[in-house]
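As a starting point, one isolated chain is supplied in structure tokens, in the form predicted on its own.
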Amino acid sequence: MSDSALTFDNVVKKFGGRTALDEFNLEVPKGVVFGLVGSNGAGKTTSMAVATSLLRANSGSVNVLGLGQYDPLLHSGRVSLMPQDSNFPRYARVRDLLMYYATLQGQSAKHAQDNIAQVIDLVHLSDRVDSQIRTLSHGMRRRVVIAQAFLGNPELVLLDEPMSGLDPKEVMNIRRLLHKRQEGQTIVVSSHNLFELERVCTHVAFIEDGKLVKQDTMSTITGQHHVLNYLIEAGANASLPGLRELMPDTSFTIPGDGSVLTCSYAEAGHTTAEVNSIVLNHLLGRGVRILEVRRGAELETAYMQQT
């Protein structure tokens, strides 16, 4: 049985003379929260549409949950999609819409009612479940789309810009929702909010011009287990030769204006606590004022370096 929830193998998708996916390869492990990062037009939305057969690839193959290309009957209730842009019937009521989607999944009326109550509560819309779509704000409509994506606890959930248009409180709520996902559930999130992706995703992939640039665990991409950054007062004498003498197998650099000391070490040779103890003792012993210590780089920095 495949350990991958979603696999793209040399997928090409063209729109006339423009290539949206260019021999695109990607492998999403089961049971993870996987972030897709890329500039506008990089191919993130197209990849989700191809994965769910809303668009047909020109060549290559997609394997969904180890069952081959997406099939509405074979994958019914097991895969869901939250599109980036969607319009609901203006005069439909939230409960009726979600009941319709649950019925398409094959849920019984009783099961659907209970499930709708659960997902509506997850997105904090219990007080608007009988409201017409036209009376909802943009952010509330986005939360309805998120709710439908989690109907039936599908094995694979594809979320395209789920935090777009949400206020800060609801962004925090969606973050909690992703952290509390069902055991074994795989979630793929496309977003320009790299700060939030860094906080919720266990894995990440960078996509540019329809190609995979890099994919790995979030900790590896950002260097959380082998890079420490020390924010110090600009111009302070950190004595790099002294540090290198203490830890000859470790790289120390102070790029830019000299306000950040970056330490890159071999995870197999040192623990984070050990490195931190040696470096901090050295800096404090020289009277260097330390403003902040951060593990790894920000996802935004890692993305810019890779692309």
Contents of the next structure:
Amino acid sequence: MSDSALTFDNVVKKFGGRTALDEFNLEVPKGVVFGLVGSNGAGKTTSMAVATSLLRANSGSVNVLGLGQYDPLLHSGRVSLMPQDSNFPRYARVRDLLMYYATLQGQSAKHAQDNIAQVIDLVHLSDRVDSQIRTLSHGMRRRVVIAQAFLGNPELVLLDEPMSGLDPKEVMNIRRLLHKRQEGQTIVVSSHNLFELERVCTHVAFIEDGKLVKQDTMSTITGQHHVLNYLIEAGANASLPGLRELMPDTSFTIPGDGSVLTCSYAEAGHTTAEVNSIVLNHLLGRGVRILEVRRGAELETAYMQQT
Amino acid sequence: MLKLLHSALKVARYELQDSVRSRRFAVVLCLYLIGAMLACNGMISMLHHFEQHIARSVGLSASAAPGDVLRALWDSESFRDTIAKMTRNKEAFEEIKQLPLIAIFFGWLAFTFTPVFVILTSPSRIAEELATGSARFALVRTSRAAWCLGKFFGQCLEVAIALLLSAIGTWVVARFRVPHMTSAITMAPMIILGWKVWLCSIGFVGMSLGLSQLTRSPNLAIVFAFLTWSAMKIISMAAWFTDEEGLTRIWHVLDLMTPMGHIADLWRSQITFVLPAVCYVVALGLSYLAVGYAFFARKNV
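Got the form predicted on its own; any chance of the form predicted in complex with its partner chain too?
Starting with the chain above, the whole complex follows.
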């Protein structure tokens, strides 16, 4: 039994002369929230469409839930997709549409009714469930698109830019939804909003020009277990030689305007608490004013460094 | 296979529901229905006017209701011979002649205009979903084959609704305008003809949805379907006006590859003519659909 929910193996996808995925490799472990980060046209949307066989790859293979290439009759109900720029039929009613999708993925009418009530409640649209799609605002339509992706609690959910077009309250709601996902459920999220991805994802991959640049856990990528950043008053004398003497196996740097002291340590050597205790004592002893202590770098910084 | 059919039926049910709700269907159906009723009314008025003219010409008293003189004319041997020569098939004419006039008129109207109805409503169904991207929501849940087949079934059912309504509309108009019309005797052949027209329309639905799979533009799909229907009409006319000899035989062969080439047999009442024609038009519809699917199956959605 495979431990991967989704695997891309040397996948190539071309649109005419343009290569959207260039020998693309990716492995999404089961039961994680996986973020896909990349610039416009990097291949995030294409990879999701290839994963669900909406786009045919030119070469390479995709393995979905260990069952091989995506086959709707085999994977239906176990995998779902929230496409980025797809619209529902304008005259359809929300309930009818969700009932259609639920029954199409194998749910009985009775079960589908209960399930629709649940997913519609998740996106706070219970009062609009009998409305026609054309009467909903853009944000509401996006919420229906999110709701359909969670019908039947699929094992693998692919969300392409789920936060786009949502108001702040709904963004928070979606974040909460992703946090309290079903046990064992794998969620792949592509987004440009790195701040949101950092908050919801346990794993992340950087994609550029159709290739995988880096893939790891969020904590490793952002250095949450081996980097501490101290925001200090600019111009304060932190005495780096003194710190290096105290912790010779640790790297200390103060880049830029001198307002951030970055401490990189080996995870095996010290715990975060130990390092923090030594550094704070040293800084406070020297009268350095500390404004903030932050674990790891921001995802945005990590992304900019890697790409 | 069973799973595919099961999925196709679910798609068909929703397709019918969604299609009937669309503005395009409502407009075209209204036009079709009103057109059928007005045409029936016009035909009866024209007939009555024609009969009165004949009656005056031969010095008889004008008939009170439409159809009296024409029924007498219909029964005259010389008139039948003339019409049989026009239809080039006396045997076929003798069978058709047994039908009530209103039923014949309804059959002619339905065989002529149902393809137009199909061309105005069906070709956009797949193209539109590809254009808006709504197809993606269904295509991650069911196979492309089941989806296309479901759309096909749904559209066939939609045509059945239109035919049923137009049959009822035509019958109601005739019932009011022709007082001595025997309701049951007229209704039964109308139902049988409606059923045959529906079977014939399967060929056009297949053609429309086959073309719909080739493009993301609903309007372009309708244009494709209209051009194909026009080409079929030209082939049909070429076959009508040429003999089955030498090179002109090609028109007759091509005509058999269109639903129009089987309409004459569908008019017949003998099963030996009707059954092969039905098999042909259904097979043609599925073949057109399959040709479009061969392209769609490899297409990026």
